[in-house]
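The chain below stands alone, shown as structure tokens; this is the form predicted alone.
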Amino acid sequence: MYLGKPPRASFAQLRSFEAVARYGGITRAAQALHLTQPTVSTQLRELRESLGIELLVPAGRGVQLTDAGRALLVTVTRMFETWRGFEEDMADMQGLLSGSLRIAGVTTTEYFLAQWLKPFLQAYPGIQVDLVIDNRDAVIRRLEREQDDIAIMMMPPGHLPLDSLLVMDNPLCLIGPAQHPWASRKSTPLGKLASVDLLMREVGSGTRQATLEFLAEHQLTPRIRMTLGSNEAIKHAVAAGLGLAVVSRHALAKDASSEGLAVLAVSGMPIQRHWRAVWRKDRRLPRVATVFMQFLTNQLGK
């Protein structure tokens, strides 16, 4: 039995702090919590005064965690995980499956992740989903901070303790405008890529990293003409004739010509990669996330 002093912080204060840390600012945190900005600011001030230490400092238009803030975030995350476990246990006692699923996907998963979630939510209407789509670097940061139950990505980081499940192939194809001269060829030598303008996703993109690694393996130095921040921007720029690009086949329409594009046959391509579901092995995987993984495995025939 706990016989110590009660905590100096309230649940509401800790919830506001966690949301501000997660969203990087008071405005977005207040919106997510359906609270006013002054309410969140007051809770943060009361929490700081109660603990007697700075937890957040201004950073541009948002805020940044201090060392004490990072330590508190680890504690709060564990507390909330324990509470979620309690809620799930209570739901089990009542024969229900409810709760929330926190899932993050790298940018290209926006083309298929909703298709995975739709039948799951139909089967379990009591579950709410908190879905975040961002580039690989941002998803890795979320895994580091334990902000999600599961992440869907192509290239999991090696520095985190992760379990993973291969869920789907992810061929990376070279695309050009529909009327590109290579579009009518059965195959083009891979070495030709060194002499054409390439369009790339931003630094932090898994597709960019996989492409650069593939070219380096074949001693090819890419001639990067432009960097763009989304698959859609890449496709529009390629269709306009600004260069060629490597994208996931999942980012293309079944008939690429309908988007003004052609999948170009180049020796050694597509680059064969895979989508993986990953989660932290050093923390309890919530029951909702476990059920989702079982459902996904059955749906994909794994």
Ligand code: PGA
The other form holds:
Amino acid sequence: MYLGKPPRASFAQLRSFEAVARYGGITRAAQALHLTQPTVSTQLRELRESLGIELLVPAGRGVQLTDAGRALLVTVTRMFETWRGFEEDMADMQGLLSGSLRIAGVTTTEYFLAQWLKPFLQAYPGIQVDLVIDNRDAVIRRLEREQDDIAIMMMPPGHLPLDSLLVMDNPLCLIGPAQHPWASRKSTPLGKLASVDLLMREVGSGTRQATLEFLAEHQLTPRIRMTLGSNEAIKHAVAAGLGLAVVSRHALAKDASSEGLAVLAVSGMPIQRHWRAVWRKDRRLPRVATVFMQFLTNQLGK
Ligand code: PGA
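For comparison with the form predicted alone, produce the structure of the form predicted together with 2-phosphoglycolic acid (PGA).
Next comes the full complex, and the chain you just saw is listed first.
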């Protein structure tokens, strides 16, 4: 039982503060909350006065958090999580599984996440899904900020307290244009890769990192001809004959030739990796996320 003094801040003030911190300015926060700018400013002022410490300072056209502001943001984020948990518990109690599921997936997951989600959404019509797709570095930043319930990725970072569930294989294949001479060969020695133009994903991509690690393990220095920001851009450039690339098998059509591509057989490839669902073990995993993962295990275990 809570026996301390009641908090010196109201829920509405904290909601405004959280939105201003998230959007970096009062105008956008007010828009997101459907409040007027003066209302948000007043709530922030009242919050500052009752806590007796500066939480935000002007920075450029927006605002920046002070140390106290950052500490408050951590607290508020936890409070809102707790509140969300309470609302979900209420929903669970009523036998209605409702709420939202927040997922972040690295770029290749866009090729299969819809299939994973479809039966889950059909089974739980009350649930709304917020899905963000970005590269590995961006997904890691989201995990650091606790912005999602679950992230789907290949290489979870080592510096965060995470739990994970291995979901399925993720072979990383070498691709070339459909007419490439290696396409008709049973196997090409890996060393040949050092003398071809390679197209790579941008810095921050897990596919890029896994490829570079693999090449380094085999003492190969790649000749990176071009850097591209998406799997689709890579595939089009490879099909156009600009070079070879490594992509997840899941980024390709079943029949790669239908996209003007061929999966090239090179010794030691594909690079064997896996897809994992990961989540922060230092915070409560919402029930909806647990249910989604049970669903995933059943669906993919079949
Ligand atoms: P990415 O994803 O290349 O889109 O960053 C790979 C991963 O990290 O799983």
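Keep in mind that this is a model prediction, so the values were computed, not measured. Positions refer to the first chain, counted from 1. For the two forms, the rigid core is made up of the largest set of C-alpha atoms that agree within 1.5 Å on superposition.
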Legend entry - After fitting the core, residue 19 CA displacement of 2 Å or more between the two forms: yes
